Each structure stands twice: as structure tokens, then as C-alpha cells.
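What follows is a single chain, given as C-alpha cells, in the form predicted alone.
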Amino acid sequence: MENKAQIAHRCLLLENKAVTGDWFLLTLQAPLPLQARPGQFVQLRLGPGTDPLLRRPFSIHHEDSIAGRLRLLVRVAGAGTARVAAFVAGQEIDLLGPFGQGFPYPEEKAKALLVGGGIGMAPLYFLAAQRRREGLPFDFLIGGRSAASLPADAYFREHRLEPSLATEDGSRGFRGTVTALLEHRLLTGPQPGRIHACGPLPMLARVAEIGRARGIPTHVSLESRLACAVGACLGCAFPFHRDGAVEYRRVCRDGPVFNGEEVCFES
């Protein structure tokens, strides 16, 4: 799906709810459906002035096109995201999008494994909910440092999702990283048709390595600082393998979802 011209939306913030730790869930009422795909993102303006000048990108956590509602899952990691976490219900939010190439999906009938590291679960939740609605098989694996760093089970029940959880300290679910849980799942269950992943780069590198070793097509959603979101500034360029050489692609326009086999994680 190619990026379209920038579409501006003035959305009403219906709710800004603390989820766990420094995670916040924003529910927005859009004037018209964004018709987003899992893996795409939007750009939020943080205030009426020019400080900060640039918008901030956020993965689409879920969209209900019928109700015109959009959800964004935000983790506070700096001044910009702290400002978003302080938004209050009733506030008008200026956003652009959706942008980017999402996860390939839907015609595939084979089971997919969705692997999220921390806040990387955000776009995968959208993908899982769509697959659930359309009757497509999948397993959803989510990893975090501890039980306190992940949403409670009730958070997933709205869309009848029951992810397998991994925590590094063993306080909830599988003891270890989400990539260790992925390896365990592949050893004990049938091989999936595809792996979709989002999370920190080291985690994605390991997921791509696991997929390559087992001959499983793997797609990864890369995180990057995005300025223009349309591929003009080249600030999000990332290296990829191509025909024995290295080429750079734009995360915002060519991604953020890519074939994991092609990403130069070693750079």
C-alpha cells in the first residue's frame, strides 16, 4: 500500500488511560475512518505552537472503522511522549496519517506467530485483533522485563486475545526473553507460516535469525526517529542487504514493516 498524500485529522480525545507503569492508552474519535492497516502509524502534533516543531510518530494500536475510533499505545520515553501522556479527555488532537507499509496479511491461512517486545506489542495487537475477527490462526507472544511492565490480562479480553507472556525475571508467564519463548514455541509446536515482530532492534535481529534458520518468512517493524513521515528528509534511512551490496531504505515510506531477511541488523 503506497503512502497517500498527507491526510490531516482533528480528533477528539475521548480517554487517556494509564495502562501499566509509564504506558498510556489514548482513545480518539476521528471525523472519518482512517482505514488503517496493522503496522501503519500516525504523526501527532504535540501542541499549538512550534515547540516542539516536529510531530511524533505512533503506531496504530487499534482502529474501529465503524465507530471511527482510533487507539494509540504510548510509552513515556522523553519530553514529547510525556506531553502526550498529559493530554486530557475533551482535548482536540491534530494528527496526520495513516502512513507506511503495514504487515502483509490476510490471504494467508497458515498460522502466524506475532512476537512483541515491550511497547512493540502496540501494532501487533491491531494485527491480532484483525486476525481474530477474520478467523485467521495465530499465536501472540509478548515479552517484558517483569509482570509490572506488561498490561493485565483484562487488557486483552476486549478482542478475545490470550497472548503468551514472557518476563525476564519470571514474575509472569515464561521465564526469559520473548525470543527464548519464541524458540520454545517452535520446538514444541507446529511450524508457523510466518513470523511478524516488533520491538527493540536486538530482539528483531534475533527473531530474524531464528526465522532464517528455520526457513520461516519473517517480517519486522522497525522503530526510528521520523521527521517528515513521507520519505523526503531521509532522516530515517536504514541499511538493507541487496544483491551482495548494501542499500538504504526509508523506514517511514518503504516501511516500517520489512522482510527481516533483508535488514542489516549488524550495521
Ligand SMILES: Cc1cc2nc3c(=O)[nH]c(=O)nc-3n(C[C@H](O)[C@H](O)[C@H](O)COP(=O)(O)OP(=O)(O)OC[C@H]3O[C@@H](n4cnc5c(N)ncnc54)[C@H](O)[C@@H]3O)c2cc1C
Contents of the next structure:
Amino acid sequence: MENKAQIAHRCLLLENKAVTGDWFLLTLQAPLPLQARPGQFVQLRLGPGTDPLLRRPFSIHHEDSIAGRLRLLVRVAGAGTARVAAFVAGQEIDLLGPFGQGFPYPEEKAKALLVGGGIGMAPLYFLAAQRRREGLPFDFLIGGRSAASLPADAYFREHRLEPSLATEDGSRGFRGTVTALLEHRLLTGPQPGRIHACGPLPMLARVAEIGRARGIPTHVSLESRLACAVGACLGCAFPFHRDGAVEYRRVCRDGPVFNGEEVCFES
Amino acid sequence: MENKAQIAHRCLLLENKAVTGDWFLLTLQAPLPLQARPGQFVQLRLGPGTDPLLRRPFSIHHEDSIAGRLRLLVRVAGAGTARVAAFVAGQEIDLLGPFGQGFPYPEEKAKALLVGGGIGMAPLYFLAAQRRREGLPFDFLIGGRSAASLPADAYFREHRLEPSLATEDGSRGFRGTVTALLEHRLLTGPQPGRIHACGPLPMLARVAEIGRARGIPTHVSLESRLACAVGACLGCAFPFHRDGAVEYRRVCRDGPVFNGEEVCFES
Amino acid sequence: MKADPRLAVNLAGIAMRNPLIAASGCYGYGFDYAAWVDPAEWGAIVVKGTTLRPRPGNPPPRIVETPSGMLNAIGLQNPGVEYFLETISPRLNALGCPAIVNIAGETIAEYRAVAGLLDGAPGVSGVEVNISCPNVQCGGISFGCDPAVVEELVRQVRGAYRGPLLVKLSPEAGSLTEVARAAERAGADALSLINTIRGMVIDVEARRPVLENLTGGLSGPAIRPVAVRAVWEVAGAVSIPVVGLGGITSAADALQFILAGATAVAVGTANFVEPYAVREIKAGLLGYLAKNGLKHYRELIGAAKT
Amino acid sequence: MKADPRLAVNLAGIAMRNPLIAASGCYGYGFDYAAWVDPAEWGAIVVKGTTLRPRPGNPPPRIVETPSGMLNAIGLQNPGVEYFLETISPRLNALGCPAIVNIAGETIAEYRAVAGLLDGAPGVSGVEVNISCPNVQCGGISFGCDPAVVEELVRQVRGAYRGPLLVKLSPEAGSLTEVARAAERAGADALSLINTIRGMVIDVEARRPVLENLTGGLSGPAIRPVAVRAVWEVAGAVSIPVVGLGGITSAADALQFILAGATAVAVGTANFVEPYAVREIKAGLLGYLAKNGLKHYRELIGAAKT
Ligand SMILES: Cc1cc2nc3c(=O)[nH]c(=O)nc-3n(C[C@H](O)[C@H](O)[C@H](O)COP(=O)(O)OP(=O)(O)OC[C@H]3O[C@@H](n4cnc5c(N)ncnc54)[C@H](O)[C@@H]3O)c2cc1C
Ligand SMILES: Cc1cc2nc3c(=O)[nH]c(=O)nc-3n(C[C@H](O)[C@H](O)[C@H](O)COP(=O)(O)OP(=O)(O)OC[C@H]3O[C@@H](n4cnc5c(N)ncnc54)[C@H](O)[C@@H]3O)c2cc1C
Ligand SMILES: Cc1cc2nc3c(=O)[nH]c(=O)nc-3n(C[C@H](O)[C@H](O)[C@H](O)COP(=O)(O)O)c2cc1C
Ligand SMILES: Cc1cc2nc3c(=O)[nH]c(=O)nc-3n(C[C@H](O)[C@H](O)[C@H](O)COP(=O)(O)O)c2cc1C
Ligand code: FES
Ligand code: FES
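Give me the form predicted together with the named molecule now, not the form predicted alone.
Every chain and every other molecule in the complex is listed next, the one we just looked at coming first.
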């Protein structure tokens, strides 16, 4: 009952536009502001009928909680996200949320390093925009396969973000993975107060390792197949270290953001 | 293999507009003309995914086989037809057909009486337009609950049709059922060469009875729950009299238009 | 919570405001959805399957979507009956509706032990014996398929627990009505059906089953017709009340089960899609009663003509 | 029809161009879909269930849609084996692919008699024994649930029919693998699974079951996970080939069954929605082979890792 703002929202889809080949930016008008925190997510209904049955989770990419405008950045990964890509402006979108714990320490003044791998940059963008607005220091690192797999610079300008990019083929920014860029940054720059990361699992494992090795508190946002999203079904369990044993925690409710040191990446 | 024209059509929905409260007129551009005959039907896919799973059958309301334009007149009867009503212009519609046997004796010169009950007028409209074009005599009777439950006169003008209307509440045309209007017409006018009817089952039973009593050959278009629409699954069986016994025939392939005398309306 | 008397029911000794039950495993301990709907909206809540010892549950992935349904292989993750009694059951009165505890075990002795510990426990209005969980290796579904084993199991549990006792059946029992009668003979106060049906989804790219447990239990609208048929068969074969479940998402779905003979209905998977389902189903039931001039939903129980 | 050798298979003595079979009851006698696809596109076609005497079938409604599936209660409408032999089987060679005759009966003697009449019949490449039809009162599914009965039935049919013999199983047998092993012992050359699962839909306005037969068999994508699981279990328990079916709509679906252990797959309900399904599935299988550098789909049979 801690999250009284959780409600169902019948949003109006204001715009759905391709950002890269398979990334789509949805701009929604919610009837009420969700007042979401960066790292929280919503659950989208994909259509009427019962196939697909389950909602799909998407991080909040940005919320203008005064205007009640919401943005989701969606990568087409399968049949469900393909439906989202096909949504058309003017359509009503059935959305629940916000769910989950956001990134912690939102007001911390120490410099935060935000590390996004591919579409994993979606929630970090919200975090970065918030820190920018509040004048809190941060660096935003984003990795992708190639220049074309990441949004153009203009995409970030709306919130005066200037992320450092890394591409595996070196076609834009640093040549290499975003974790290599992170290591490079840690070698060359001052030690940040905290690392926040979101992206594919191997990348998060590496970021958590880097953070641990250097004693930098690191939080990672995990993914899992969700059903209920409220913590009731135990479907989204992910293994964690606890007192030498493995314990399952719920990505939807206990996370999706977790202390990187506790996540059991090995399994 | 008799019907080589049966193919899958990815049609463009040109227009979907409400005709009455729950009737919608869909105008489709087919890639190839179906060259359908009045009384034949198409099977519409309702959307991607598997719920609803089965296609829905709709009579061809009109085909302009030179332009490859197709019209369907759809009454919202449940979840599936509600989806059809929500289709928007510009959308691609996945349609199979044409299926089934149309109304017989298309070139017969004797006067035909076309009797439609409610949405049952959909295929008769096509038949009437065809007869009008070819200068073959006919009378078109349509029944509905009230004035508002039937299309406005203008609706029929495109094909120079001037149906005689019957409404149960007398708010438009003849006061009473369309079968009462039929009886009235038979009493007052000359005996037609043939009756073609489509509408709810009790109405069709009555029309068949009237036809039999007066020795007028009568064909009725039946409905049934369809699955395959090609005659393979035997799902759409309807009982018929044969040599004193009951025999099941396939609405989709043996019909949907049948000799009214053979239909076993009693069961 | 203003309850409508037209929906009130006493199920096997449990007084419920309405015949809607939150299905086991789909509603946690009743509190997780509280931000969405007041738990007191429900007639009763069946809490997560509880075992004698704590169970960590299965490794992920635990769920996978299927056409109009989903497979789950949670593996009965739960903190064990002792923790439940110490920490959870004292809070259950706060739900504002009866809480029923779903129990499972690997041996008949374990079932009996769990039931015995729950006997008289505060906050516990009844016990639902899960003899049909498809995701536990020892025991689980094998218990639920043999009428003789079911009879012995239920008799043992009955001996240990004096409150309202529900037995939850699997539709996979070759002879469902015999299993149902065995449970009735052994002293069950009501039967719940159906539990999930065992299924598998293979990831054709990875070339292995999606679920780490290989198989899981199929739930959701996909299984609804199977569940309605099972309720119809069993309601005609026993004289204790039946709780119908399996793919209920709407009032119309719930009515199918009631007309088939269910005294109450439970909602599982649908909550995941629509947390407000309980509210909408109640409203729909009341609308149906009004439209059909009925004074109480009870007039509809088993009322389907043939 | 240019057949691709990467899909060729000999199933229990039936040489097929590809492992795709049109499922019984869903493809008539093979000709109804000819305006859409050449029947020779199929590896084989299983024709409608045939009985000793003609059967009129059940009164309508015979079908009703369900979430991602449908129920059918056709009631084995067919003109009887004599008419079949006189009028239909002589035409089956024209299909351009092997035709397998699905048979059913109310007694073991009837099964034996039908099988005997089909022995050596022209146009008949094999027989599939349906011991699992949910829509026939006498016999039908009851046969399919008891391993001893199955063994006796298959033994009798085996004695009367010398060609390739498939036995079609119901997933509802409490002990599916035992039933499968019984059929194998009795001389089946292959097993087909699954047949439909019994279900019911109630019309809540009319307050009665939609199907005149009350219950019907559930088919379509809804049952796919149950079918994959059944194929997986049975393929691991017998050494004769398995034909997998239940909700296949795409190459990915077919691959699930093949990876689970099916040597061939059948497509039923999906034809109703997409008559071109067979063509798309074949193309999809070939695409998968190419992408994964495989020489023959056979490399995938039972290849799912655990
Ligand atoms: C908390 C949370 C926040 C998310 N935020 C975003 C976001 O902002 N933008 C975005 O594009 N995506 C986001 N995702 C991922 C997104 O939800 C999935 O891509 C989507 O659910 C896939 O649905 P689908 O039907 O398209 O794919 P499916 O067809 O269901 O699956 C596509 C592929 O992904 C795999 N898969 C599906 N779900 C998962 C999973 N949860 N974990 C691992 N593999 C999986 C499948 O095996 C398959 O290979 C988020 C996920 C979570 C849990
Ligand atoms: C050959 C043929 C031609 C048709 N032409 C037209 C047409 O031109 N315009 C039009 O609007 N409709 C037409 N129909 C009817 C139309 O197909 C149905 O209304 C539609 O399938 C219902 O789908 P639904 O999902 O909306 O309703 P559902 O939710 O499936 O059903 C709505 C209601 O109708 C009942 N029902 C559904 N199907 C049938 C059936 N076949 N017979 C009897 N009762 C049924 C259900 O029990 C329910 O009460 C035709 C049907 C056939 C067989
Ligand atoms: C995630 C999940 C967990 C479940 N856990 C249990 C359980 O612990 N005990 C039990 O008896 N049933 C359990 N079930 C089965 C449900 O209670 C219910 O019988 C089944 O899901 C069918 O109903 P539904 O289609 O409404 O979900 C579980 C179902 C799901 C989806
Ligand atoms: C309309 C219909 C009729 C069927 N008739 C038969 C039959 O006569 N004999 C049989 O063994 N199976 C019959 N079946 C079952 C199918 O062959 C198949 O086992 C089942 O539908 C599952 O496959 P699917 O989901 O691909 O349809 C029938 C199925 C349908 C839908
Ligand atoms: S999705 Fe249900 S507990 Fe996380
Ligand atoms: S719908 Fe299949 S035979 Fe008519």
C-alpha cells in the first residue's frame, strides 16, 4: 500500500516515431501524472483479446509530471513489442503503473555515473534529465553496436544531455563496449560517488564487477519475464547472494533496480 | 478445385462508416477483383494474434469488379464484429474468398422478390444492384425494427434501388414484419417467379413456408458458425430433409444459399 | 466496503461477501495488490501454497506466455508454515476478507503436519489442499490422479484440521469424478478446480525449453473451456460445493462456471492483466442479476440447461 | 511440386516429401482446400475419421470459438467405410501425396472391421487409429485412457491391417506414457498426439452449453503447450516415431514439436485461419535449416537440450 499513486491509466498516444531502425519513441498523455521516479516502469496492454495475454513492462523514459506527459522508448524484440511499434497516434493506450523501486539516492550530490547499454539507456535518460534539472552532477555513458544503432545527438538536446557514446565498431564516439568506456573513464577521471547501470545482463555483470573492484556503490536495473508486476506471483524471481546462499528476489517489486553486489550474476 | 478465383486478399480499407447505430459499411480495395456472385461471402481476419482465432464470414454487399472495390455491411453482434467496426481507413484487411454458392438463376428474366430481414439485406443488395444493372425485374423488401434501424433512402440511391421497407413499429414504410409485407405483396401483386431471402432463421422459415404454400421457388441464405469455410471441417452443418430423414449439409460450401423447401427449419 | 447481499455466500462454512476468490499463487498473501483494490473487495483470498519447510522455488525463467495463457513453474516458493504462522497469519485479519491457506507437501505426512499446524491459527479461515501442483517433483500431481491416494491424503488432513477444508483438483486426473468423490468421502467440505495443466514451450532459437523447470502449469483463458467442463462434470458428481476457476477474466466467464455448478469462482491469471478484475466481475454479476430479475446469484448455480 | 530433399522423411513406412501432415477432420478428404493449395504440398493428408457404418454426425451447433482455440463436436460425421472404399479412396491417388485414413469405432470389433476393410485398399497409405475422440459417447475417449484396453484394441487392429499403423492418443489419459507404451507393444508403427481436450462453453444468456453435444474437443494454439509437453514425454518413452500436433500455426510452432521429439507434425485448426499455412511452414523450416547450417530437418528431431 506504499504506492498509492499506482493506478490504471487510459493514455492518449500523442506520437509514435521511429528513433532508430527498431527503437520507437512513444509520447503519451496520461489522465493524471504518474509522478514516477527514474527506474520505475509501466505495464502496457498490447491490445484487446487475450493473445498476447500479458502486459509488457517498459521503463519510464521521461515524465513531465506537470503536463502528465510520459515517454517510453521501445525496442522491437518480439511479437509484443512489434505491436507497440505499430500503435498509431490518437490511439488509447491502456497502461498501469508506475511499478517498482526506482534508482536510489535521487538527491545525492556526489557525481553519478550512468551507464546504459543499448535500449538500457531508456530509464537512465530519465535519471539524467532529472539530475540535469536539479543541478546534480553526473556523466552519462551509452554503448551501442554502431552509430546508427543509437539516437542522433539531437535526441538528447531536449534535456541538455550530452552522453558519451561508445560503439563496438567505433563508428561513433569511443571504440569499444560501454564497459570499456566506463573503465577508461574511471582510469582517467575522478572516482564517482555511485554507478547506475541498465542494459544486457553480461554488461551489468561487468559493471557490477568494476564497481565492486573499485569500491564504488553500483546499482543495476534488471529484466525478467513479468506477470503480475506487483510482487504477487513470484514469476520474475532473480537469484541473489544472501549469507552465502542463493535467495530469489522479485524483479518487479524488490527491483528492478538492485545493489549490484548482491545480484547473483553467475547462475 | 472448381473455384480457382479463391485467393487471399490483402485489401486496403478505404472507408469504414457507421450506417445505423450498429451497422458499418466497409469499402475495400482488393488487389484483384474477386468476381464474386451475390450470395457469396468472404472470411475476414480480425487481427494479428490468435484471439479471436477464427475468421468471420461476411456476405459481399457489393462488388465493383472492374475497380476491384468491395463492400461489406457489418452489424455488431459480438466481440468479433466489434473489432471490424473499429477498423480504420488505411488499414490492411486480410480477407479470403469468395466462398460458397451464390443465389441461383442470376440471369432469369422472371421477376424475383428479394426479402431481407435486418442485416440480411446485405447480400440481397448486391443481387438487387446486379439485377438493376442488367435490367432484370425484381422487388426488394426489407424489414427492420424501426425507421432508425435501417439505412436512409439515400443509401440505396447509388444503385438506383428503391426497396419497400417494413418496420415493426410502423415508423417507416409498412407496419409489420417483412414477412407480413411479403404476404401482403403476394396478395396484392402478381406472382413472382422466385423468392430470394436472407435474414434471421424464424423469418426464413416463414418465407420458405409462404413460398411453398404458393408454389414459388424460394431460396434462403443461411448462417451458421463457420470454421474452415471450404467444406472440410463439417463444423457448419445444418439439417435438411432428405427422403424423409434428416441429413446435414455444409452452410459454407453447399450453401449458404439453399432451396427453402429442403431446409429443416424445425430442429 | 458496502457488500451487496445478492452476492453473499457461505462456502463450506466460510462466510463470504461475494463468491469471488483470489486464486492461490496469484495474489501473494493478499496485500500486493492493495494499491489497486482493497483486498476486502474479494469474497476470500487463497494465499500462496505453503509447505512444512521453506522452499526457495525454482530457478528462473519461471514463466512464459502462451496463446491466451501462460505457463508457470514457481516451484512453490514459500517461507514455510512456521514463518507463515509467526509473521504472516497474524496480519491476515487486516485483509478484511477471509484468508484460506493453500497447502502442499511431498508426502501425506507433510500435508497432515502443515494442516495440523494451521488448525485454529488466527487469521486462517480455511485450508485448501493442493494435490495438483504440476511443478513439484515429489508428490504434486501424482497425488492428485489416484482416487485411493487422494482419499487417504484428504482423510489424514481432515484428521488434523477441523476448519473448512477445500481440496484442489487437477483436470489431468484420468478419472476426475472418481477423484472428486474420493475427496468428498474423505471429508472435504468443498472442491476447487481446476489447477493448471502441464505444458511446455520450447525456445526454438536456443533449442531448449524456456522454463528452467522444463514444464510448467498452463493457466489463463486458454484453459477456460477445459475448466468449465471439469466443473460441470464434478458438480454433477458430488454434493459438496465446488469452486470453479481457470481463465476467468469477466463476469460472463464467471457466470459460465456458476451455471456449470460452481458455488464460488476464483480468479488467478486475470489479475496480472487487469488488477481491477474483481471489481468489474462483481459489477457485471450484479448487472446480470438485475437484467434477469434475479434476487441472488445462488439461483444461477448449476442452472445451465442441457 | 518441387520437393526439397532436406524435408523428406519416411514415417513408419510412408514415404513423405516433407514432415507436414494435414490433421484428421480438418482437411476433409484432401480436396476441399485445392483452390488454395495443391494437396501435394503436404507430406501426407489424414482424412476424416471413418467408421464401419455411416454416421450423420451431431446436431448443430457443432463448433464454438474459445480464447486462442475452438471446440468441435462434429460427432464423426462420415459416410462409412464402404462408401469410402467405393467412392472416395479410388480418388485419393489424385491428391499427389499419401493419404492416411483415420478410423474410429464404438467397439474393438468395429475398429478391427474397419481396419480390415482398409487393408490393401487403393489410395490408402496408412491407417491412424483414433482412440481419443472426445465427441462420441460409446467408446471414444474411454478407450484411450486405459493402457490394457489400448493394447488390446491396437493388437486387434494390427492383426487386421498390415500397412503403416498410427495410433492417435489423447492427452487426457491419466498415464499418457503407459498408454503410449501399450500401443507400441501392440504393434503401432507410430503415435500421433495430441487429439483435442474435452471442454465446454456455456452461453450465459441462453443459460445452456453452446454445443448441442454439450462438450466438444478443444483444438488450436490454446492447447499447444500441452501438446508439446505430451510429445516430449511420449517421445522419451517409446522408440517408434511420434507425430506431433496441437495448435501448430507456424514454422516456429512446428519446430517446437520436432525439437521435443516429433518425427512429423500435423496441422489442423490453423488451416481454417490460414489455408496457406502448409506452404509458409515449409518455407519457414527451410529458412531455419539454412540459417542454422543444417542439412536435414532430421537433425532437429528430439534435439532440445534440457
Ligand atoms: C522492468 C523492465 C523494464 C523494461 N523497460 C524496457 C524499455 O524501456 N524499453 C524496451 O524496449 N524494453 C524494455 N523492457 C524489455 C521489454 O519488456 C521486452 O523487450 C518485452 O517484454 C519483450 O516483449 P515481446 O513480446 O516483444 O518479446 P517476446 O516475444 O516476449 O520475447 C522477445 C525475446 O526476448 C526474450 N525475452 C522476453 N522477455 C524477456 C525478459 N524479460 N528477459 C529476458 N528475455 C526476455 C524472449 O525469449 C525472446 O527471445 C523492460 C523489461 C523490464 C522487465
Ligand atoms: C455466410 C455468412 C454470411 C454473413 N454475412 C454477414 C453480413 O454480411 N453482415 C453481417 O453483419 N453479418 C454477417 N454474418 C454474420 C456474422 O458472421 C456474425 O455476426 C459474426 O460472425 C459474429 O461474430 P462476433 O464475433 O461479432 O459475434 P460472436 O461473439 O461470435 O457472437 C455474437 C452472437 O451471435 C451468435 N452467433 C455467432 N455466430 C453465429 C452464427 N453463425 N449463427 C448463429 N448465431 C451466431 C453468438 O452465439 C452470439 O450470441 C454472416 C454469417 C454467415 C455464416
Ligand atoms: C503464478 C502462479 C502460481 C500459482 N501457484 C499456485 C499454488 O501455489 N497453489 C495452487 O493450488 N495453485 C497455484 N496456481 C494455480 C492457480 O491457483 C489456478 O488454479 C490456475 O492458475 C487457474 O486459474 P487462472 O486461469 O485463473 O489463473 C498458480 C497459478 C499461477 C499462474
Ligand atoms: C473440426 C475438427 C474435426 C476433427 N475430427 C477429427 C477426427 O475425425 N479424427 C481425429 O482423430 N481427430 C479429429 N480432430 C482432431 C485433430 O485432428 C487434431 O488432433 C486436433 O484438432 C489438434 O490439432 P490442431 O490444434 O492443429 O487442430 C478434429 C479436429 C477438429 C478441429
Ligand atoms: S511479476 Fe509477479 S512477482 Fe514479479
Ligand atoms: S465451415 Fe468447415 S465445413 Fe463449413
